[in-house]
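Presented below, as structure tokens, is a lone chain in the form predicted on its own.
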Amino acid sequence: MNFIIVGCGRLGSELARRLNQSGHTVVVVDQNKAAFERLSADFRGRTVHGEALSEKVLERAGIKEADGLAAVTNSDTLNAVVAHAARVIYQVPVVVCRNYDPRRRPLLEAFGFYVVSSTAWGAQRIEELLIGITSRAVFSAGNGEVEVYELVLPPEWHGCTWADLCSGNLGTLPVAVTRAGRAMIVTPDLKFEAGDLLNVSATFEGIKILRAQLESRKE
């Protein structure tokens, strides 16, 4: 498949390598020719030197055959301009933009990109590694709006359901429970037992309701 990539700093420079190593064909495109330094020396993908607001810089790079753009310079305002003309004048079938300042993600969002927050997500990451963890995440959908997480339930919660566990918490939704090695739907009528394996999709604020619902039989 055929891909551009709009900023080569150290999140191009790495989609790139990874992108190349795959087996796709990757054009790099940056404003700063030094930049491209930044590329691994097994890249074997085009360099285009310009600025990716004009369009003959875009044409040089490909546009009109791209499978996928990604926007990924350090300017939100850039990659939405860019990710729009993809889309809206190219017609890219897949374009994904980098969200840099989590102040302007809804404007990013509200032209309906895929868009990609490292310092929202790595926020909440770090976050839950400082308020203690009793789940830990296991997928990530989208910028971390909803996650799976997995999590052991403690002898406290032997012999309750899910309702027990969750009753009123509408930011969670069981996924699988899994006893002795064996993975099991979690139906209204299964009574958990304690080592029991939850896995449990949920939006943040849900997880921090289940988490304080599995401390609450402790005090």
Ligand code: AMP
Given for the second form:
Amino acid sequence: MNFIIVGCGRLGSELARRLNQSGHTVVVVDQNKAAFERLSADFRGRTVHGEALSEKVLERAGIKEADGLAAVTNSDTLNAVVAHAARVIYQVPVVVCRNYDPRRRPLLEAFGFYVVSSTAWGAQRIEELLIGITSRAVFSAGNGEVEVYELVLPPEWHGCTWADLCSGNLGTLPVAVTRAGRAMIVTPDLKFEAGDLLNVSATFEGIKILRAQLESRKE
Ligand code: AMP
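Please give the corresponding structure for the form predicted in complex with this ligand, as opposed to the form predicted on its own shown earlier.
Full complex below, order starting with the chain above.
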């Protein structure tokens, strides 16, 4: 598919790397030529140097043929204007807009494109880790009969296996464990470490039992 990324900073360059690696055609736009140095050495896409508010620049980037556009500069206003133009003038099928200031998010959402607020998302995740919320749903299947939960393994369970946590609990299955940013499949002999992010698929009853099990080792 053909994607345009507007803004080649910390977010845009990482997005470009990912899309390019998964085989898509990527064009990256930035007003600062030096920003393209952030692109990985194996990046096979095209770069367009210029001001993203210029129609000529967007058209040079191929906006008329784009399947999707991500407006990910460091300005909420600019991202909103570019995303709006992409949707309304050029009818780009999928438009995603980066949002910095969470107070502006409702306004951006009213325009009708996808809004990703890394600030709000990051603050929520950091809060959860700081206050030690042990589990939260990250995906709901059907009407929520089965959900995928994410939980942080408490220190008192360091060294345990999946069987130690869930043997006899038929309402849970392991999905993945993430350690130092890398995800792994949960094998029967894998020993969890304190702070591991564990994704489990569970019924309502299953997660209740798992939460109780996690609490059982607390003084
Ligand atoms: P970052 O905050 O690291 O993701 O970087 C944001 C990127 O957006 C920088 O590389 C800026 O040069 C780029 N940028 C900001 N304003 C514009 C603009 N008007 N047109 C094109 N690129 C821009």
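Positions refer to the first chain, counted from 1. Treat the numbers as computed from the prediction; the structure is a model and nothing was measured. If you superpose the two forms and keep the largest set of C-alpha atoms that fall within 1.5 Å, you have the rigid core.
Novice: Has the Cα of T25 moved 2 Å or more between these two forms, judged after a core fit?
Specialist: No, because once the rigid core is superposed, the C-alpha of T25 moves less than 2 Å between these two forms.
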